[in-house]
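A single chain, nothing else alongside it, follows as structure tokens in the form predicted alone.
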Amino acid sequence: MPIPAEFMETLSKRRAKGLAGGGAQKEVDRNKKGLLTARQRIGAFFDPGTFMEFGLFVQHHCQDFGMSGKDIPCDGVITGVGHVAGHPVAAFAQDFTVAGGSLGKMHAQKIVDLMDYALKTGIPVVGVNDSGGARIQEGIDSLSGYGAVFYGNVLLSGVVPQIAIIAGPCAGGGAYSPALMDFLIMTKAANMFICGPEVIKAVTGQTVTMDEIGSAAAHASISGNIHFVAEDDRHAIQISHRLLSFLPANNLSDPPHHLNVPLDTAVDPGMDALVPENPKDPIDAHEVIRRLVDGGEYLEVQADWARNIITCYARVCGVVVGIVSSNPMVKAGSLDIDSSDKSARFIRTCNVYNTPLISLVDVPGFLPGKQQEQGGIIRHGAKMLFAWSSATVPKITVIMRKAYGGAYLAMCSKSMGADLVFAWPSAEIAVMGADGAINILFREEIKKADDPKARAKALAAEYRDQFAAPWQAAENNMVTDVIEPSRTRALVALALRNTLNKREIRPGKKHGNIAL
């Protein structure tokens, strides 16, 4: 027998109510501001016709403060699974047009259920955050809901990729769920903060603006809380799609390598030209990366923060890689507190998702100074050492020029677990630079010389040739090979293919204790 008409009519009405969200007028108003609704964001994110919604009919259970019987479609959040470029992905989008996207008990439960599904099925999670915060009417239930979401974020961490899109307000405790995810993408129209300007002024007396503490620009360049800045909702979705194109579905899968791409073993004379004749002139590391990777295309992560280090995803002859590169154009490529944190986080993310790592080195050392010492450069620098040492993915290092002191180790030397180390003839591997070394080793001789400057210059050249050039390191088996820059892409591509099946067993333990 067919289903009675009244049942179908009830289903149609209830479904229409859930799909309507905050109503047609609110949709129009948002679109006029250049914003998409939650359902429009979901529609733009997934391949057409692939979205399978979870919990369309879920409603809150609050009976207080006039909430009894009040309809909140989907309880303010849309959840479900669909396909992105043919691959399943779990996603949720908070609906600001419904109760301000506020999080209550059932709202949180929907997100947690989606996370549980992603955990069981091994698929990435993408969350679009656009919420006024905790639903005050639900009191501690909303706080408990946030706790359950945070707990879920941590359970998923290192198992499936998690990407947060900040597309509206993301305030107070609500900011911590994105912070617990792997990558944060923030639109220019959004804001994220723990305490707003009014609270800061009331408590501290300081006058600050939202642009200073909560804008995408502030988080991208000052605090380092986010990884990508998007112009608008659609741009944020494009970034998330590109990011997913480099990530595996889960920690038991390999990244989406394109191993059908043929090996390119041709030399690239243009790479030779990137090494300046004057050793004091900086190498353009971005151009080195462009010549190294397929089509010159890469996705830089946290491009505006700690710019003295470059972290990015790319492919080399089809193999997905994470690249950590010195950037001599900024602070001469020295490592400092922020660049150490940025690198360590990226290295560990690549490691948990089975992504081979390439280190491009031109580092004169850790940045000296009172601010760095008092800020804990020892602790922060230790994060890089820990991250490289604990990473078991293929690790390939190319020493382009300077590799001095502890920073040489922090950029993944052979003794820190690099599988293969290539050095350019321009490489300088030493405890410190030649000028500093000879002033310690030959101080008296230089003082007594008829022409101290000329003698210092000559001694520095001798020291550089005998002790800082790559030959001593190569003779001591700390360098796999000294190569022409023009052969870098060919040898890195070969090294990646030869190392993809790397297996490394570590001592059994709960986890290491990284210096936080």
Contents of the next structure:
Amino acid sequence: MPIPAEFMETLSKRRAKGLAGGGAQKEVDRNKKGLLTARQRIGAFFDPGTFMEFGLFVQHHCQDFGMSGKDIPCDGVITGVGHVAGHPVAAFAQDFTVAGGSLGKMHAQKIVDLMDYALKTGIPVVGVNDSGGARIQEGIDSLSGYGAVFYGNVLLSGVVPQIAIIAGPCAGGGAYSPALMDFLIMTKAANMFICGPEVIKAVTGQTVTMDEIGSAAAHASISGNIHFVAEDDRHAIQISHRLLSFLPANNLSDPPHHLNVPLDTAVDPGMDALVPENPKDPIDAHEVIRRLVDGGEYLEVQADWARNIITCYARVCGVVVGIVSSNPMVKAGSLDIDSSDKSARFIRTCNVYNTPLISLVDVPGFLPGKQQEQGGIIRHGAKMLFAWSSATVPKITVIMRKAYGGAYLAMCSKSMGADLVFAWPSAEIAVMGADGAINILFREEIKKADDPKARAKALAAEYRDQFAAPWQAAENNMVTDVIEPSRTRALVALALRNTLNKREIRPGKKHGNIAL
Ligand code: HXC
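Could the form predicted together with ligand HXC be given as well, to go with the form predicted alone?
Full assembly next; the chain just shown is listed first.
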């Protein structure tokens, strides 16, 4: 007996209703604006034919404020699991075309169910956020819905990677779920804020624009709230795919290394040319990274914020690595509040997802200044020290030039747990720069000298000879080897293969107490 035809008709009608979202006209309107609908986003995200939807027929149960009997397909969020490059990933996409993608009780429950599934099965979660925030008609049910989503984000944190795409309004509570995830990708059409310009004006009298406080550009370069800016929806999806290509499915798996790639131990003379003759000229760290990694390709994370440090993913002879590099082109590569936060966060993300770390060092110190001291550079710098010291993944440090004082430690010296440290002959490993040091050590002598300038110059040269070189550190076993820059890629590649099986057992505890 075949299944009765009316059952099949009901199924197909109900399915069509669920799939329709806000309807054909809204789809056309959005597409005209260059925006995809939630269902188009899901379609573009997953490998064709692999999406398995959860809860297509879910509806809200609200009876208040004209909601009784109102149809909100999928309760405003599409959820399910599909494949990305053949690997299962859980994803949700809020549907702005129905009730503004607002989050009610069932909408929240669908997201939480999806996260539970991802947790049990150890697969990443990607969420496309496009919502007016808590559904006003559902009152505290929506608030507690957000609570459940936040709780879920925290439960998953450090177990499976979580990526948020901000592709529309992301107001109020809506902003905090992305903020609890590992990576935020934001399109240029989106905005994200806690209090919008009207609220700010009403409460503080200040006039601000959405561009200043809520745009992708503002979050990428000023607040540091997001990691990537996307031109549009499709670009955001491409970035999420690229990111996933460096991440393991969960914390018990290795990242997708390509260990069949043969070791390349050839020297690269081009690297030698990257140390400028004049010590005042900065090293181009982006170029160093380009030469170090496979195919010169890397994915920079938070490229527009705290640019005095570079954080990126790449592969070296097939091994996935996270690179933290000084960027001497910006603020001379010194460490400040924002760059400490940026690197500490990245180091911890790499550690939690078993990604070996490489530190490239050319750092003159922590940035001096009243703003830095009053802003808590001690607390923020401590995050970096904490992050390196607590990371148990392979840690390989390359000292290119300056490695001064606390900043030398904050870039992962041997004493901070680096497994292998390579120094270029241009390395200057010292408590501080020569000029600063001699002014403290020989202040009186310089003052009394017949020619104070000449005396200071001679003393600085003497100091530099003794300390501003890798040799004292090498003699004291603080570096593994002093190497020609041209051998860096070969040695880092070897070091990664040799250290990949590193296991480090730490004392059991709930968690360390990082300075926040
Ligand atoms: C219910 C909502 C809604 C909401 C939008 N809509 N936001 N419905 N609850 N929060 C509905 C609108 O009524 C409208 O329905 C449709 O979505 C589209 O909204 P428009 O306003 O027409 O769109 P647009 O002009 O593009 O403006 C989008 C917007 C605006 C900027 C997001 O809608 C807005 O400001 N919404 C409120 C944002 C907000 O303050 N949310 C609450 C945050 S508090 P129709 O039927 O006309 O199509 C919060 C607390 C959680 O989230 C805290 C947890 C820590």
